[in-house]
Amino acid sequence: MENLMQLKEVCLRLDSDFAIQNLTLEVKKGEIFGFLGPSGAGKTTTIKILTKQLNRESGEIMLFNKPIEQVVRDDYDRIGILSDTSALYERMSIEENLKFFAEIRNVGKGAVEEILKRVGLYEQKKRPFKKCSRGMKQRAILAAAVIHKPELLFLDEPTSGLDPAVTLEIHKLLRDLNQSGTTIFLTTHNMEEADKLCYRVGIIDRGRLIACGAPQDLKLEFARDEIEILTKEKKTITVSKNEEGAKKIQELIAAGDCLTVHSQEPNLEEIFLQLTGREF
């Protein structure tokens, strides 16, 4: 798979702090890559670095297999763009919202209904931005920040304080996106929607960047050594990763008194503190 982005040892200083420090890593075409780290590591600032609202001082970066320097106004109009800042205007409705950012976007009106059915808001299109439910305006920012089918999506946190079915409606909805052609850099501090949604994941601490891989790979490489049975008489009986391991979990499920075995891998939430050493 051919990389969308790739950065090399990038570094930004803000505030005699580095907000960035050698920064590398790629994302490849078709994926969905999970940024992860506690607010203030460096997620937001990466996007605005890769979105040319912030220059970096050192490193390299491509984007759509060019140096950035060489990234155009046509070349941005491939990308779509989700963070904290966005919003929709408040007195106008959420159709007419969308028919402002088709223009915008070059886009005809037949993708307005279409992404407003897509996004399940088609049946209160006329309702006013201000008037919608946190939830309602979530959809129709997403709405908006896809209605001309990006090949590249930067989403910064798009579920933060939302309710849990609405995260799943927009979880379904990056799902579909992604399966549609459209890359996804999705920024976010919770670990379990980065493990349901992203094929890779980067974590990232203080500007560096301190791991990255499959979830499943991440898991399976802070693993424990041990393996823990439960048995029917509710006892946890714990066995090393062996062949001495092996053989005594034989015997239980011979003897018919296994009722779980679990092989202990953390969740990426417990991966960080290793790491770190600190929550999120």
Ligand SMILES: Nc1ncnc2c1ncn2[C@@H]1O[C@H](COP(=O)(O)OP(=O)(O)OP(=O)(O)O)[C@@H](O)[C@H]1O
Contents of the next structure:
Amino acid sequence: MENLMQLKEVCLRLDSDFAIQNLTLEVKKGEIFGFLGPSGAGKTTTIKILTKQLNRESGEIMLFNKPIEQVVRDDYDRIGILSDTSALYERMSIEENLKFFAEIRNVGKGAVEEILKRVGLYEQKKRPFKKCSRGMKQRAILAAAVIHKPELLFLDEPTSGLDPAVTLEIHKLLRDLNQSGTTIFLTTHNMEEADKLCYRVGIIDRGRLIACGAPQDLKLEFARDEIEILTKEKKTITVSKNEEGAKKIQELIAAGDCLTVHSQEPNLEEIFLQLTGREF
Amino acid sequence: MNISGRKIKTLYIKDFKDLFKNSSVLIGCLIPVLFILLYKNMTFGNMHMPEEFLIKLGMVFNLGMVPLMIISTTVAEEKEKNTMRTLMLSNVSGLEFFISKMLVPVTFLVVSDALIYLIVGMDMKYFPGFMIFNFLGSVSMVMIGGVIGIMARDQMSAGVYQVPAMLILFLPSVLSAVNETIEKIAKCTPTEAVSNLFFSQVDKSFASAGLFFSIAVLLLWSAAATAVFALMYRKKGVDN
Ligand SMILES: Nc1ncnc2c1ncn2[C@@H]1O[C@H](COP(=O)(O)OP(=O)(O)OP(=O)(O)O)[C@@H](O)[C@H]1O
Ligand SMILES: [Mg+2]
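Next, report the structure of the form predicted together with the ligand; the form predicted alone has already been given.
In what comes next, the whole complex appears, and the chain from above leads the way.
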């Protein structure tokens, strides 16, 4: 698959500390890439570098098949950005806000109605932004960020602080956008979100990428060498993934003594713990 | 640098409409008109305020207050509420943003100056000159508004910078009759220069300085304010 974005050994110091250190990764066209890490890891900084709000110190970045220095203003109409501080105009209604951004992005007024329906705000479109709930606000802000159907969408913690129902709705919308061709680069604290939504994830800690790959592959890579069996007597037996273990399992199944078998794949949180020795 | 007319127009319509929903700024901007309306209808004994005095007060007040207030307050609000940043991330340039912010008070002044003139009821043959001189005066004032907009982080600090700037720019002109020092200071302000240009056409006794001097003052203020704005914009950009 073609790369839409490629970083090679990118470094940036802020206040003499490395905020980003030797960051190498690529984002493929059409995927949802999750950038995971604890607070202060450098997620927002990475998005800022990629969207030219900050300049890297060293390393190479390719965006749309050209070095980032050659990315011009008009290329930014191919990009959508939802930052952790994105906001709309409080005294304007949701619809007025979206019409305004449609005009700024030079897309037809029809786009407003379409996106309003897509984010489920069509009924409440006349409501002033100030009077919207958090979830409505976040959906409206997201709608404004994608009204021009960008090829590439950056999202900085799109669901932080939202309740599970709104989070689900946003996930649905993001999948929907992805289906219609938008490549998504999102940051999150939420391991479960990354696991469910992303084709591939990168885990970043203290400015360094410590793991990168499909969630499933990462889980296999960091899987422990053991299988857990729950017996009829509700006893847990742990065996190794070898001939001896296989024999034991066979015996238990033959005896009708086996309730469940678990391969004990770690979740992303446990992978993080394994890699850093710290809780996420 | 490429500037998009479409984006400026879109921003301008948004900014202008928003002004009418922003009651605190709107009321502030209407104060000069309301003041003149009040003064015009007040009598002292059975004397009315002289037209010349009213027109001067109105234009100086309007010019000294409206651009600074609209620009610095709304720019600061956009910074504080992060909408400015959101615009920058939507491919709007800082210059497009500021041009729109500056066009709003220019438009507002055209309407409110006309209102003031009509309320005072001066001879209409001076009306075109009145509008033109005020328009020329607004150039330096919107640039100063832009400078304050760049400097202010939030609405609070915008207010802190705004008040002294307004006092320096238009109070001397209003109080120039009090003593000579104030009159001398007043002569060097853009607001007094505009008033002076106007009165040198109408009533020479009301003019405080020569025509040439006033033109020089106005040009100097416009050039200096534009230069400071350009410098600050280069150095600080739109975000600080
Ligand atoms: N303007 C700045 N000046 C100096 N240091 C900064 C600045 N912005 C961020 N940093 C530092 O850079 C590091 C990375 O910050 P960043 O905001 O990218 O983290 P993050 O992963 O987005 O965290 P969070 O999940 O809390 O948003 C942190 O150590 C932070 O203190
Ligand atoms: Mg962040």
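Residue numbers count along the first chain shown, from 1. These figures come from a predicted structure and were not determined experimentally. Think of the rigid core as the biggest set of C-alphas that the two forms share within 1.5 Å after superposition.
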Report task. Please say whether, between the two forms, the C-alpha of L220 moves by 2 Å or more once the core is aligned. Result -> no
